[in-house]
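A lone chain, given as structure tokens: the form predicted alone.
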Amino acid sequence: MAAFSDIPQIQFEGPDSDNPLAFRYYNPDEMIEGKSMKDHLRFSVVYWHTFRANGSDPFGAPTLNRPWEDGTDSVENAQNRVRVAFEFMEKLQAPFYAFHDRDIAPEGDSMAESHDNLDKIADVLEEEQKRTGIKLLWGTANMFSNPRFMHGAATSCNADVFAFAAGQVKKAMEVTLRLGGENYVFWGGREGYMNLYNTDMKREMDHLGQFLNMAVAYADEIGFKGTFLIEPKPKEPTKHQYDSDAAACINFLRAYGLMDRFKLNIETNHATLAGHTMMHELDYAGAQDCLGSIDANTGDLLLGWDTDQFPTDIYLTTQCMMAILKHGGLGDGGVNFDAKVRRESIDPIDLFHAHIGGMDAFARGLKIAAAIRAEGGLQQFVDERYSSWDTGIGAQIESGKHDFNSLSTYMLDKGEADPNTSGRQEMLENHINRFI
């Protein structure tokens, strides 16, 4: 029996619609800067929060009403859950989904049993992908929930744990390839430390670099051509994670010779936990040609942990899309809703309300960002602000024609530098408000 039989497929009805089960701004076929909204945004539903979360937290038991669950962690229940998930995604018109291996299939009593469970669920995923046309944005391996990973996975102090993680990732990569996944993600959930007194940081980072190079080698062996993605996060559950922000990840990739195969999957709530805005993280990654995909959510600025809320702030989504459009889009990545309904939003229909709101927020942000770019005033101001670098001494410096000696001579001759021009921050904030 269908899980959402009383809910129609979600359609675009325009800004004036009062239907809570309709899109007001997300029109998949609408063209923006020469590309459809669907292709710009490449929306993806996450399997873990949407179909595995039960509303429990450290202070309370499960609250969410999920009538398709039978209360077991059986393969049969997992197979049924796949069909429910695809019914939901089909009605939402979401073109992609993403998973951790342990989201979709129960872990067995041995690695061999876990692999077998994963294959059985992959059979159903493959059937549903063919039936619906929904694709896999990315797969990944959960190497943080099981107690064996309490000290990390690739960075564990125990070599057998490193080996187990390698076997688990190997299988997850094979399933991702089988299902046509366009990317494979590494989120180092426990790849970090709680205390430096008991930690050999260099050895752990070397091991992580070695692990990721092994993944690249195995991808070449099996013919996986997708993009590898690292997802930055500064803390939680560890005190410090080695993939703490975009800059740290890119430095790590350069140090271990991985820049040609990896990009970043950047998450809003992780950016704010690192003390950055999402726009900063996107712009930094884009400037380094490392912008791959995003996890679209937001956090509560009054709370210091990863609350994974659905994005509804139009300023946030506009800033995201300004950066994404600036750097040429997300390529094979997408806007992946790594977000969960609140513990008090207990009904299955709340899953639709949450995703509709997030999709509309990003669609509206896309339209506003494109309008800002088309008007051109913001870019004109930035160009004029840096105009001293376009001619004369600035252009000569950028082309490598000067050194400290020649620049010192230039200033001794000129006498003083005069940067007495306003940054016009308030004017530019007002300018953006005109569009929002």
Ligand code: XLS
Given for the second form:
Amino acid sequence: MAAFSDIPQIQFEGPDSDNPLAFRYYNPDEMIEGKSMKDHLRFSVVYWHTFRANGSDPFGAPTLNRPWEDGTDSVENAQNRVRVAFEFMEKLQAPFYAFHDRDIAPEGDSMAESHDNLDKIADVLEEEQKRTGIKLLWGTANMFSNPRFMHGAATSCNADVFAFAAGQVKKAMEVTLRLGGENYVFWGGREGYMNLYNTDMKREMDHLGQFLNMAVAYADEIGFKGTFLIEPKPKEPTKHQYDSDAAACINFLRAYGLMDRFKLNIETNHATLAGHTMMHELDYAGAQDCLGSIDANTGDLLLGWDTDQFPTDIYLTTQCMMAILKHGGLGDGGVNFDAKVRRESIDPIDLFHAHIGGMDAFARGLKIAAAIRAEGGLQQFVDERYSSWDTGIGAQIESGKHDFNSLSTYMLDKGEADPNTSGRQEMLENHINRFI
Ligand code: XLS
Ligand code: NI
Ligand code: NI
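For comparison with the form predicted alone, produce the structure of the form predicted together with ligand XLS.
In what comes next, the whole complex appears, and the chain from above leads the way.
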């Protein structure tokens, strides 16, 4: 039954190891800024890509060898897959995982049958969580694959679809609670529009706000205390998604009174699709006290869609960790690898190489970011750059002691504003390179 019997548990062997099945940088118990790497990073494996992707794409058939699959959509096959998943995560030393309801259990012919299937899989998930100590980072409901959601779920033009979505999220929240999930995610898969001619945008957004408030009310009813997370993405599958980027999501949450229960789950490839860097999205969310968790992956500049590749770029992971450390860490969130192996990487062992690479890249980013912070030169530069706000007129403005009249008088008297300092961008880029 074991699917990976020839693969040992992955261990930290240090940067000089030439073993491809070892960590060079991820050393779970190593302390950084007073916290273990394991607790900083809270790595999570996604069920959908890692255990459900088969290598098919819009142009071609499945390619991936997954010998544990029996080729059916049975509950039994799904239960067996859970055991394989936990064997994998245990060998990888991944402390968390995340799922959509439809990744873990087959959808039935009715809502009742789907619920029943979910319960049968949750039984095995619960057993395996107990056996291994691996925890659920978050659960979510897939409200984008089934044709009933073609016009959206909470934003569908059809009220019955909204009702179906409510029933589905209710159940997904119950399963998440049962499995001790620390968060619950909403990614608005089709919550957007393809064309404004046929769309009542205001009505759709009001419905989404109402739906999320119902989720909060139900969480209170059943005692789910985890954080709700919205995952911004600007497009794909729809042309425009209402949760398009961090700023749009936060505006939405404020408008519908959801700020105290929701944070954001920021995904790298979604940030770049929105025309932002990941660091920007993290810093923006952090600045608004909305940084909840991250979906760690990367896109490809030459391919303009959500390619969900494993992150290996040290600059990217360093920038992520600089922003995350700056805002006090991920709390109950984690570094969730919403990433998939390429369809040409067909062997089960490729799943190990992919995750090891992502974990090492983030561990390295964490160490580099911590070293940059410890050295302090960058922060010192930023502090000095804003020092006019620390005393005199700047400090008075920040503490609310001025208005347009007093500032106008001040400047008429002074004559000119002279920000005679260099931004030193090139020097700072060189400074970062010293630590990479
Ligand atoms: C798709 C999203 C999705 C969410 C969970 O682009 O990243 O996988 O993370 O629904
Ligand atoms: Ni994601
Ligand atoms: Ni994505």
